[in-house]
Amino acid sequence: MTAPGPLGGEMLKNLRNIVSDPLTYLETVWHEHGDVVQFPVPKPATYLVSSPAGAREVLVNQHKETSKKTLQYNNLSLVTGDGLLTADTQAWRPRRRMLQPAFHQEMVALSQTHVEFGLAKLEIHWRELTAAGPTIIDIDQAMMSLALEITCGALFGVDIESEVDEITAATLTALHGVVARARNPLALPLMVPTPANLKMKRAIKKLDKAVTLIIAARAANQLPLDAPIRDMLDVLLDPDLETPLSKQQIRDEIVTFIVAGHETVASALTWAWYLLVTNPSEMKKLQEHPERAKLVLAEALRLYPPAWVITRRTLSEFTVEGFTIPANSLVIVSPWLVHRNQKAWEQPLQFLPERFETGAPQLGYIPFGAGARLCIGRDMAVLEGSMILAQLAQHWNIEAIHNSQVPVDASVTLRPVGGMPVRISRKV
């Protein structure tokens, strides 16, 4: 043991509310022993680092001294593949310059015509529904079905709309199905055929089926090839790429944007909504001032970060915080945790948008990870998100149904438990 840290006893005692809910088991321990924690693991050594400063030793100062071939990474990796959120350093360095065209910023602001689309359709549905008065929706639903809309359009430049509603339950399936390995030590392998494993393998047939038919809707609507590149699809299927992608490539990096593109947004909005309407006076100003729309978001994204957890496994051993974290070890970097930290932000269980009016810190704030694997889509979704904050709460009125904590699902992202049922009429 290098870091103080729980007895091997206590955690067994707590297993079960390890597997039913780590975030307050994780901020238990985090209290009770400080910013690095060492788990009573034998192999590997596993740590906990809660601290503004350490996180970025770990995910910045160290990167080059990191792997991502952990547990949690090599679980999602049987949805998405070796695509960029899961690719270890070699694999991961070429394919992110390959792709970082489909996001420059002539890119993203093309984005914001997607974005008016998928909310112009959903406008209309609500209209719909409250023709004959103000109706209860699950706001949670309705943001995953937008953002994997804009999603697709932005991406990969195809309407999806008939789609969306098996897509979006494949992808909580097959996520939901990658928690559930991480957590059970006896997990057999998927092609075993249990049932959790035969439901996730249709959750994953059901996402190859999504990447035929978005391939096949660009192989109909071909450009002339001089024609500029319009979005990320472009880049994948360019034939004139010094390595062309094999089908699996390809593939794998459609996949990983079909999940990591719209479920961690979704996850930031249903998030925001919450904040809210348990907030009416937040949502009074945001509804007066939608400029305010981006320090929501910041505030939702720090509270409820949608990757609540990151992990690492070290290639040689360095120190964080004092303390030496061996070779061949798990690095636990939990945003949750971040975010939370009092070195970093007063007040910091607060729900206050106005902390950013000045920035986001250098330090403390990770919802998008740090340093060289920063997720590529930050300024997209930063856009996506405020832009349907701003144009929602202008037009709607979105009330909370009841008073209770929403239950928080530390799935892969974090999901609110049985949805977020609200209140939603037209505004005058």
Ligand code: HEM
Given for the second form:
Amino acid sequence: MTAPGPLGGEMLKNLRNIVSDPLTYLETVWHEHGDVVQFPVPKPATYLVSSPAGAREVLVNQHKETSKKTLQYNNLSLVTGDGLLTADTQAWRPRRRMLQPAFHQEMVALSQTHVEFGLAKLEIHWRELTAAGPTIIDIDQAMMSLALEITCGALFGVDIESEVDEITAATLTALHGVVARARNPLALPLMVPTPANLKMKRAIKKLDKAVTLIIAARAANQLPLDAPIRDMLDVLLDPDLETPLSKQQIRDEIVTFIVAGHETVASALTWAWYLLVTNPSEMKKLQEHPERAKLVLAEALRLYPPAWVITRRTLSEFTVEGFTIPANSLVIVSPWLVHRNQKAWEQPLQFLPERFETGAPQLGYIPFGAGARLCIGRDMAVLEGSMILAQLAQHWNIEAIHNSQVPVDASVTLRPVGGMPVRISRKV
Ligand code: HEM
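What about the form predicted together with this ligand, after the form predicted alone?
The next block holds the full complex; its first chain is the one shown before.
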């Protein structure tokens, strides 16, 4: 052991909590043992790093000494293949260089049109639902569908309205399978036809079907080659690339962007609504000053970071906060913990959007990761998320239906257990 941590017996005793409520378990070991914790598992040696400086050391300074070959990303790649999110360094570098231009400023600005379009459709639907008076809806489901439509419109230029429910459900089922496998050391390979594996494979097949639909829609609706703005699908399908992508590589990127691009944004928005409906004075401030939406989103991403764990495998030995992390270790950086660390945040458990009035701090704020593998969709997510919060808060009364806390399911992203029911009515 090179860092403090729980004893083997203690961890065994907590096995059930680790699986059922990993966030609370991580908080407990962090409070008991400090900012660098080693778990008593032999292989790989496993560390939890929770300080702002430690997170930076792992994700930024030691980026070249780490890889994404971890259990978390290996399981995710059963769904996304070797797309940008899970690709390891060698395959990742040229791919990032190739895809980065698709996220230029004009494209991010263009995604505004898709957000407006998606919001207009959502508001028509909400008006129908509330024609007879205030109505209870699941705002989590609404945010999933909205974010998926925006992602597919902005990145692939397609309107997938008729497929939305199927794709959001397939994404959740596939990701649920990823987490269930990560938590079960005895999970059998995906090719073994257990009920859980068959369910996951059916969901992956639906995502494959979505890819076929997206490519067919583009084939039927070619943009002129000299069109000023190329979207991501154009880049992926470009036959003039130095090394054009194979069918499998195109599939992997489309599924990666469907999954990474909508479930994260929806999770952020769902928890932002939760924080707003449970803090009515903050909701009122947002309704009166919609320009506060960016602050609200930033603070929601701090308290409920959708990507609640980021993992790396170390390629060589290095030191974090004075503790040696040997080569071939698993390092877990949890934005959930880093964002609650008093070294970076005053009153870390309070929902205080104005703390972002002077911008995010240099250290200790990592909802989009950090360093070379920083989220490629960050600017798009911030634009999309703040537009949605601002517009819906201005036009709608959105209220809590009960006072109890909504439990968090720490899946691939943070999900509300049982959805997020709220009461909506149109503002007069
Ligand atoms: C609030 C919304 C979002 C959150 C919280 C989020 C979070 C993250 C985080 C933490 C990472 C880094 C993972 C790591 O270092 O291991 C990441 C990477 C990534 N994200 Fe996002 N993301 C969001 C939205 C988006 C959107 C809208 C897209 C696509 C349009 C996207 C696509 C990706 C991709 C492809 C990567 C991998 C980048 C690379 O390794 O080069 N994300 N995201």
